[in-house]
Each structure stands twice: as structure tokens, then as C-alpha cells.
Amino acid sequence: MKVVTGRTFPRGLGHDFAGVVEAVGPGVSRLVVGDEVLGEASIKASGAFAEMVLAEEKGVVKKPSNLSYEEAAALPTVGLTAFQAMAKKGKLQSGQVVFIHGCLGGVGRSAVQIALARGASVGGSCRATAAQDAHDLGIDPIVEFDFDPTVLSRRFDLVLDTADTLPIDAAKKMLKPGGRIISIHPTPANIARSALPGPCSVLIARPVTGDLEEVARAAGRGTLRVPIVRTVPLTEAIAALTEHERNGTPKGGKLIITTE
């Protein structure tokens, strides 16, 4: 992480973020003062819990007019990583099945609204207690985290794993000859079996302006929407953050951090 991320200190922390360019650098065309923009900073700049971020041309696009700025804020990271691993990883055409482990995540439920607007079918898996949630999304069929993989054999023409808990021999049990396994987790195992041949890769989402307006533009259409469970103003962020790591709350959302 430190390669990543920069070896210094203090630093700002946070990437996604929505707002309105105050400012633009020399080269920007495609943005101007006044626009109003989702978007992410880098990994290694960070800085968006701030009244004022600064972040590549490449990683903000216009955000769409009927989505407030805390809805834009929620979708940056998730919804991209969720249509590259769908649309540009997974190749999802219509028609085609997808199971989709840890479904009601930020990336899972990203995930599952992303394949359903493209014309495919999808499985997932999810505690107990929000299986309800899951059916209502569109999930079928539904199953608890620690199934039994045999029941779903040769079922899924792709297989994301969100949660980095799903064994692969039960990912490679639920594929379709052909099918493709996808983690979002780089660790070193997942990085060694996608660089050997077969059905696993892993997919590590970086900032694509046409990847992101797509994601924007769905969120507009209404078929890409990420819960949000609490909204807390900056002086009260790391108190929030704190109270996330220790306790794992909000669940079931984003937690929003604003300016005002």
C-alpha cells in the first residue's frame, strides 16, 4: 500500500466526491468553471474530504442534473469498478448469467444493477437477513454466503467475487465451460491465478472518463443507484470513520460526508 498510496505524512484522505469546478488547469477542455461533476481523485493524491479537492481531468465528468450531490458522491469507485468488471473484464452480453458473491456491497449491488440493465440474469449471495433485499433488487437465485457450490454447477457465464471469500474451486464448479471468474481483491493469489491461463482474472478499476460518464449516465436513467445510510458534515468525519472501522456501520450504504 505504501507503493500506492506515498510513503509521507500527513495526508489527505478520500477520493470520491461531487461538486462544482472551481477552477480548471491548462489543456482542460472538456470542463469548465461553473460545471457540476462526480468524480474520483487519485489514490495517491487523495484529498476529497475537503472543501476543495483537486483531481485529474480524466477521473470527473459532468454529473447528471437530476442526481443530488450526495447520490453523485456515493458512485465513483463502486460504480466504476463495478462496469469494468461487468462490461470491459466480464464481456457481459445479453442473455447471459452472472453470479455475483457479496450482491448487496457497494461494488456487488452496483454490480447487479449494471448486468440487469444490460439483459442478464443474476445470482448472488448474501446474509440471511437480507435476502428480501436481494429479491427486490432482482436477484435469483439467492443463496447464503457459505453454499454449497454443487446446487449452482455450471450455471454462470461469469462469477465476480466481491467479498474475496468465495474458494475458487466453487467458483470454477459454478462456471459454464468457457465462463470467467473475477475478483476485485488484488491479492497475491488472485494476481498469480490471473496470470496463468484459465478462467480467473483480477480486476484492479482505474479512473476512464468513458467508463465513468457511463456510469453517470445510468445513475441519471435511474438504473444505477447506491443506497445511502447516514450523512455526516466534515467536523464530524473522523468521529464517523471511526466509529465505521471499529463497528462496520452504516451497513447496507454509503456513508456521505458534506461540506455544509
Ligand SMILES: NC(=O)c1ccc[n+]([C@@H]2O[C@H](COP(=O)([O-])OP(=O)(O)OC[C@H]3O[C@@H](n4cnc5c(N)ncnc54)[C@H](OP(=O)(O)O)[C@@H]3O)[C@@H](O)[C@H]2O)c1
The other form holds:
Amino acid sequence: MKVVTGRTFPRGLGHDFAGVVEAVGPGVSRLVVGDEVLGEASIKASGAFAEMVLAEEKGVVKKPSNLSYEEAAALPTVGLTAFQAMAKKGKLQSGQVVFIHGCLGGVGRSAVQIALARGASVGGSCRATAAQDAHDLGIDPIVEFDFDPTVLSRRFDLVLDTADTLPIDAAKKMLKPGGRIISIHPTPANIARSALPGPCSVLIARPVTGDLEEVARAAGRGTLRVPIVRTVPLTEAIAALTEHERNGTPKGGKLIITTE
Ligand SMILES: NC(=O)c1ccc[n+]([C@@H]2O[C@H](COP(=O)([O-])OP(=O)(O)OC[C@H]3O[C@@H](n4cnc5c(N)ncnc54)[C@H](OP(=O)(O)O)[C@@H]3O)[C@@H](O)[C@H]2O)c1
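Since the structure above is the form predicted alone, I would like to see how the form predicted in complex with this ligand looks, so please show that one next.
Let us now look at the entire complex, which starts with that chain.
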């Protein structure tokens, strides 16, 4: 991440946010002071774990009125990444079949819901202890992370690896002819693979206003929901983030930091 975030400290942290527009700069045309919005700060600037954040207009959209700020703040990065993986890079069509490796993480769970809403059917991997959650989401078949790919041979139009732990040969085995494999980990190996002819590509999600609007609309309609597992005030943010750095990201949903 050093390459894209800039390398100097101190720096603000936090990417996703929801709140009210306090001021707009020259050239801003879609948003006005007082708008309720959700969005993401640029990776370089960051700084969303704060009472005020500066963001570019392209990464900010109106918040559906039926979403709380907490629900809205859980959406931007994972929703945008999942949308761009399924709809843009994956060009997922109704009737197609997708496999999501790590189907209950932030990106995975969002991708599942976006794919189902587009009329695709979805298989995925998760821990055995979370299989009921995956089943309730509409995933079938459900396998564990270290599944044997031969049982899923040539079944999928699209494979999304959210964890970078699916061996490439396994992913290829699972594809129907003409199928695609998408990684969201821009490692040198994945970038090299995506530059070569073949089924592999790597996605680095970008703040595209229309895509973020689709994500917000889906959440407003209730077809996309990112669960929240913990909410802490800003004064406890460092302790909560330190805990997650030690123990891993929270299972089953997002940590939300509130400023009130
Ligand atoms: N390219 C981009 O633009 C982009 C955008 C967003 C995120 N990302 C990256 O994508 C990754 C996922 O992000 P996220 O927000 O979805 O993270 P997350 O919410 O922490 O989800 C990670 C998921 O991976 C699962 N997992 C753990 N070990 C696994 C294994 N061995 N095989 C398969 N899955 C496994 C986790 O399951 P358990 O909870 O059961 O452990 C969890 O469901 C992160 O590395 C993030 O940096 C990339």
C-alpha cells in the first residue's frame, strides 16, 4: 500500500465515510451544503476517521434517506470493489454462475448480493462455522477455504478471489470455457498474470461516481447490506483498530467509528 498511499507519517487514516456536506469547492456541481452523503476519501489523502474530511466530488454520492449514517459508511469501498468486480470487470449477466472465494468478507458478501441481484447464481467458500450465514445469503454450493476444486470443475463463468489464497490452477479448473478470474490483490504475480492473454485480471477499485451511485441505490433498495458488528466513538478508534490489527478484521461485518 505504500506505493499508493504515499510513504510519510504522520497521516490521517480512514477511507470510507458518511456525513453531511459542510462546504463545497469551486467546480462542484452535483452536491450542495447540507446534502447527506456517503463516500470515500482518496487513498492518498485518507483522513476519514475524523469529524471533518476532505474528499473529491467523484467519490461522494447522496445517501439514501432510509440508510443510517452508520449503514452508509459501511458501504463505499467494499460495495464499489464488489460492483466493479461483478458488473464492470466481470460483466456478469443474468443466468451466469459466479464463485466467490471468501464469500462472507466485506467485498465477498457485497459481491454475493450484487451478483444475486443481477440474476446470477453464486457459489462460495467460507469457514465451516459460517456455512449457515452463507446459506442464508443464498450461496450454493458452499465449500470450505481449502476445498478440492475438482468437485467444482467447469461450473463457473466468473471466479472472484477476495483472499488471494485460491491457487490459480484451481481457479482455472473451475471455469467454464471463456470464463474469467478476478483478483483484488494487485501483487506482482497477479499483475503479471493479468497482463498476459488468458482468463486472469486484477482489479483496483476506483471512485467512479456512477458506480458508487449504483451501490448506494442497491443499499437503499435493500438488495445490498453490509452488516455492522461493532460501533465505537472516535475517542476509542485507535484502541479498536489496534485490536483488529492484532486479531484480524471483525468477523461478519464492519467496525464503524462515530464522531458523536
Ligand atoms: N483491489 C481493491 O481495490 C481492493 C478493494 C477493497 C479491498 N481489497 C482487499 O481485498 C481483501 C478483502 O477485503 P475485505 O474488505 O473483504 O476484507 P475482510 O472483510 O476482512 O474479508 C476477508 C475475508 O476473507 C476470508 N478469509 C480468511 N482466510 C481465508 C482463506 N484462507 N481463503 C479464503 N478466504 C479467507 C475471511 O474469512 P474469516 O472472516 O472467516 O476469517 C473474510 O471473510 C483485503 O486484502 C483488501 O485489502 C482490495
